[in-house]
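Taking the form predicted alone, here's one chain by itself in structure tokens.
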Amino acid sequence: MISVTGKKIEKYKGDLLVYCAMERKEKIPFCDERIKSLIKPACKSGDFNAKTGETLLLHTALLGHSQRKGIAAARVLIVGIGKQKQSVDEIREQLRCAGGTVASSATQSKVREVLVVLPDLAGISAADCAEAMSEGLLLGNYSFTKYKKQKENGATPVHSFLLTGSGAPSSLRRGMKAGRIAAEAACKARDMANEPGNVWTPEKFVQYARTISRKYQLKCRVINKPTMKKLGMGGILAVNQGSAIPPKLVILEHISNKKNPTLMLVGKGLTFDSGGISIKPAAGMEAMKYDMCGGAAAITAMQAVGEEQPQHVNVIALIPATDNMSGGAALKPGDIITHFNGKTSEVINTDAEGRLILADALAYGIKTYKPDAVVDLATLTGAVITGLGHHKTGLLANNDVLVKRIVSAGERTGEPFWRLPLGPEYSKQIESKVADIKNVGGRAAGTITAAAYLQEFVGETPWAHCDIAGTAWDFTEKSYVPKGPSGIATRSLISLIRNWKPLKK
């Protein structure tokens, strides 16, 4: 839970007061006049110089009188923020940083409340700086112990986290809610990977997709089985047909106005893949429950989308979702499948799933509801790890325009694209003898093949793949980033349809 809060700060007799410290060459740090006194003989001793994630915590029962005078809690503890960076984004990114270290002290210290005093900083608006200290407080205090009967070391995390500041107190609760919307959707997001593969299955996005349409009313329709069979979507049938467990087409709708420019969000479901017939190595499968991390951001951005009720632009999210198994009647490499569109493909590699039921929703998206531009979202190819690390999402895209916004709400988030090219000649390394296309393109340029398999699929329409494989877990160490899924993409989603704009044409 967050608030903002109109108490005085000397009057807060909490368990924690934070405040922030910004470094400054050979200088006391940066920070409110309420503290300097305070953190004066730890810097001279070299022991805090509010370096990035640096902390210093204070008992107050062990100040002196005068050190003591206006603070009523239990403890302070002081964040480092490191030095003044120039852009708002870089700013912005401090501050995440900043709530993710006071969320893990926090919650170390078995604190229930902390009340934060937002710090004043040039560059940045009060609404700015309380959404990303939102963010980072929420983001920062996630965990994941559902299936733990003991929790690791008593530690639980931090029950409510209180903001003031400076600014205009509606400047701050707006900010405060944008941030916390957008934590919560990355933390549910982050959940949904977490669960295992026998308990997240095509199912539970389904469930999920009705429990949000009926509390935000948004609309809620799915595809199953029958109806793609009778809609000829042989790509998720193909991948599916090695399962026990049967297919899902998951479809979300937010309507503001049919005038408005439509944005379509597609994202991978893959809630396990084993590879199929070509199966993927025993060591490291159990993290093939990740494959639905793109399923999980475009379902959880829609969650924000129905609590934000946007009204200049309509949002559809569309999410495939099924396992890749290999039963009796898996698909097999060499056979050939026809997708909704028409096009026939020559299946591979059965490992190379995920673009095999994206096509099939891209190319009945588009056909349905006709989208000003379409974002899909997929934890695609390992090849992107071996380009990109864990650090950036690769982008590939058929408009600048679009690629420019998806970047741009990257960096305001703190979840960085990188944008790798598309051509006729790697839409030639997909070419097949016997079919239309086939399914991979070999070892050279595996990403970007991959997303020349999606182009087919999309026709004139504006559109952008993103490519999460190296970014939905282990991504980038950041106090507010826990080991495992990231929950990535989600806030960069929601930031995009925050600030969306008809494209021009």
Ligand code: BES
The other form holds:
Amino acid sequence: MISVTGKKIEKYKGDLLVYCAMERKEKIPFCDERIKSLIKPACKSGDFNAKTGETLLLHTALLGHSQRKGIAAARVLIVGIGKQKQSVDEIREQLRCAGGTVASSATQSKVREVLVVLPDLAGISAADCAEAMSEGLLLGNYSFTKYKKQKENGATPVHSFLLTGSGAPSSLRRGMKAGRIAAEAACKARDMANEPGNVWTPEKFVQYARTISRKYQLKCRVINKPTMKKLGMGGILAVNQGSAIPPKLVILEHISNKKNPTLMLVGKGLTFDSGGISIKPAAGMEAMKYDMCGGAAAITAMQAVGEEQPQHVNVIALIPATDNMSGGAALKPGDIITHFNGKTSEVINTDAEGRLILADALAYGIKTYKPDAVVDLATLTGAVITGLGHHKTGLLANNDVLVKRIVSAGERTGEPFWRLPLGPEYSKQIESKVADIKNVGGRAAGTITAAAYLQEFVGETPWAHCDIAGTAWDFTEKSYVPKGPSGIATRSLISLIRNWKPLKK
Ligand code: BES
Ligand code: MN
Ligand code: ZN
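Can you give me the structure for the form predicted in complex with the named molecule, which would complement the form predicted alone we have just seen?
Up next: the whole complex, starting with the chain shown before.
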């Protein structure tokens, strides 16, 4: 829970009052006048320099009479935000990190409620400041303890965050709401990913889509196996062949106005990837329950769309969902399948399954909705981890304007993207002797040949593919990103949608 309060800081009698402090070269950190004298001794001794992630916790009861003046809270926490930053995007990240640090410090202190005083920083508006801080607080406060009977050392997440600051309350409220919506969506994506493969089945994507469609007036459609057969979605059906659980194609629609531009999202909802007959090694295979993170990003971005009901854009999300198993009827290496658009594909490796389910969803979605632009999200290749590590999402696209927008959205949200090339040289690697294409292109350029496969299904439609295999979990260590699933791409998508305008070619 998070809210803006009009309450006077000196009247706040809660457990924890938080201020930010900015690091300065050979000087006392920059901070609110009210706490200058409080932090001075710790700064002079070098105990506190206001570096990123540094904290100073003071118990009011231990302060002298004059220092205690104007503080009614039981404790004061001062959070370092590091050096002064130039760009607004860097300041946003600085504030998200501060929020994450506050959440974990408060959890450690077993504090239920926190009042955060937003800092007055040059180069960022009050609304943006409230937005970034709210994101950091809520993302940093995340935990997944559903399956733990014994909660660790009684530490529970913070129940409620209060925000105050010198900006107009209406601006703070507006910023906070934007931050809350994005953070809640990303936390929901983390929840979905944390659920094990025996719980988070394709049916769960259906249920969640139905829930948000009712709550927020989105249109929900579900394509079941019999209809997939009629439509000829040979990719999704092939991947599902070895499974005991039926596949689903989940579709959510937000149509604000038929004349508006339409953005289409497609997310890989592979609820467990065993590799199929081309089975994966046992070590680490449990992480393949996270292979649905692209689907989670798309559906949770729609949750935010539902809540915000943007009137400048139509947004459609498609989530092809199945697991990839090796049952008796499973797809085999050498099998030839036919995709929704009629293209045939020779399956060399059943572990390259993501592209098979995405191909049908892309072709079907583009034919049905004629979107102005398409963005897909998928934990598609291990190769992207080799190339970019766990720090940046791989981005491949047929449209430079779309790339610019996604890169900017990533900069605003602290979710970096890095473009990789496409081209006929790479497409040649997936030529097959017996079918139109084959599903792997050899060891070289694995991330690019996977995208080249998808490219066969988007035609001329402006399209971008985000390979989140390196960032969907084990993402760069940050105070507001827990170990495990990161909820990556949800906030970038939300930012992309909020700033959407027609694509001029
Ligand atoms: N879901 C995996 C990709 C993956 C691997 C994500 C490791 C995160 C961590 C995908 O379905 C896959 O198995 N890709 C293969 C493709 C290969 C067979 C061409 C891969 O990357 O090894
Ligand atoms: Mn696979
Ligand atoms: Zn996979």
